[in-house]
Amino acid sequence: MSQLQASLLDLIRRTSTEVPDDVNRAILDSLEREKKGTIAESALKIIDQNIGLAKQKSQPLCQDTGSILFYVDCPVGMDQLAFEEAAHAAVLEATQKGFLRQNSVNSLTGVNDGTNLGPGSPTLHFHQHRSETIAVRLVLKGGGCENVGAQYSLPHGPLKAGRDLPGCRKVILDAVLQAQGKGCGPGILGVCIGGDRSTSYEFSKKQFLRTLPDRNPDPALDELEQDVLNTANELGIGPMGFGGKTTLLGVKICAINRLPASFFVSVSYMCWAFRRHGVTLAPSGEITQWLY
């Protein structure tokens, strides 16, 4: 096994079995805020116990180990094909060791070959930069939370949502309302305003690479993030839809250019099992730093 493959295997293991510290703190803070003796408190206690056991036993947080999404910032000239080969080998090894469940099926036949390899699995996003640093971030996104993602085209008549930030607010909160009781809440939203249908969803998922406590550098988007978060947590949906004060743990929003004819708002939903970790790698492939 190459050093790169070994490092990616460790990244997969940790991502599948340990929630990042920022997410863990948000869950514990939410547990403190919930009313004692309620179903919401019990749900968060079970989530906390699940997190502890998964980390202790180095076993997956959830039976659905999710879509495998690598985000790679790499130097100009790095052999991306060799990296992809190492990533595929690491995914196969992680599946054999049980860090990833046999979770990927052929969309036409329904056949599961037990490898987690195939068209689109894993998915790798490469971004070149003028630095010698290799940074690899991994998101494992479950199917339950993926099912409650939503994309809106503004203006949206039924919600009276126009092509402005108030209109964006309406459709984002509608996505939260439609997801209640589904997607294994409390959830985290990644939102993109603008783009075409595919890039809008792509950028919405990239928002999951941000930490929960960070603040948006754009004042208008920062205000919208905080407003949606606070409003959603006043809806009374709560963990798993059982009621309570914790419907969302975070909201992250970006805006990208669009065509005048289109105005999409894409909402990606992440469950409480927010599986996101990252590393920086030496040219040899050895891990030099954990990013979360």
Contents of the next structure:
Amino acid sequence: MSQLQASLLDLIRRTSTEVPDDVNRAILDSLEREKKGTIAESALKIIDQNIGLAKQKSQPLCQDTGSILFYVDCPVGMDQLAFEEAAHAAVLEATQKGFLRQNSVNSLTGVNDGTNLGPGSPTLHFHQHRSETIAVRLVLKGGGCENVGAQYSLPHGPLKAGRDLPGCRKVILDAVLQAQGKGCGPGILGVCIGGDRSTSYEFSKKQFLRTLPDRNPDPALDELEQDVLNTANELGIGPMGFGGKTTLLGVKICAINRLPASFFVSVSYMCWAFRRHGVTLAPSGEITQWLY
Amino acid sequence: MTPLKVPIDESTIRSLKVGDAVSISGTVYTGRDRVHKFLHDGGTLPQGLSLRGGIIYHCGPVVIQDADGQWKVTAAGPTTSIREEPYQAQIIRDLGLRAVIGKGGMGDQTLAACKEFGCVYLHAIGGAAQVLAECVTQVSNVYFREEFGSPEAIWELQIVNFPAVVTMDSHGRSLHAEVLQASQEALARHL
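Return the structure block for the form predicted together with its partner chain; the form predicted on its own was the one displayed.
Up next: the whole complex, starting with the chain shown before.
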């Protein structure tokens, strides 16, 4: 096994079995805030226990180990095909070791060949930068939360949402309402305003690479993020939809350009089992730093 | 926390109310998409297998076989239940189920069947695959593993102190419907 493959295998293992520190802290904070003796509090206690147990046993946090999404910042001239081959080998090995469930199904035949390899699995996003460092971030996103994601085209008549930030706010909060507890809340929203349909969803998911306490450098988006977070937490949906104070742990929003004719707002919902880690790699493939 | 021991009688089920935390022990059977469609389409359980007074668990566990041939559950959280809504009411009636364990809640048909036949919907904590796998003490049997594949098979599991919450009771109450309505009203005040 190459050094790169070994490093990617370790990245997959850690991502599947350990929530990043920022998410762990947010869950512990929400446990503090939740009213004592409620089913919402007991749900968060079980979540907290599960986080500890999965890390201790190095076993998947959730049995749905999710879509495998790699985000790679690479030096100019890096062999992306070789990287992709190493990533495929690491995914196969992680599946054989049980860090990933046999989770990839042929959409036409229904066959699950047990490898987690096939069209769209894993997905790799490469981005070149002028640095010798390779930075690899991995998100594993389960199906339950992916199913409650939503894309809105503005203006949206039934919600009376126009092509402005108040309109965006309305549709984002509608997505939270529609999701209820079905996405295994408390959840985290990644939102993109603008773009074409597929690019918009892609950028909404990239918001999950931000840490929860970070603040948006754009004041208008920062205000919207805080507003949606606070308002969602006043809806009383709560952990698992049991009712309670914590409906969301975080909201991250970006804006990209759009066509004059289009105005999409894409909302991706991440479950509490927020699996995201990242590493920087030396040219040899060795891990030099964990990013979260 | 109310202890629930399988098999469960009707009066115990009728005494449970939305919001009650329960701790389940005894035998449960996993069943998800393939099993529900199969039973709904007229398929029958293997000879000798009865779920009367029992529990079906919406779960596709990760199960491994050790060197001695023993099955061991390594991850066993609930899967989203609403996909079984077209089938669940009939299966509650035909199999004589007293409880369904899952996540995310179910709809009006299942709620009506819970009321008519004396059944409850028990919400387990989604994503808590390790905590819930720890509650599985033994895998007693497996049915339809070849036909449906491992995650979709009926696994007969012995569980001890498995935590869940009653979110749909046998008196027509659904926490999911109540939280939806209350949150809709709350959102209307914020728009």
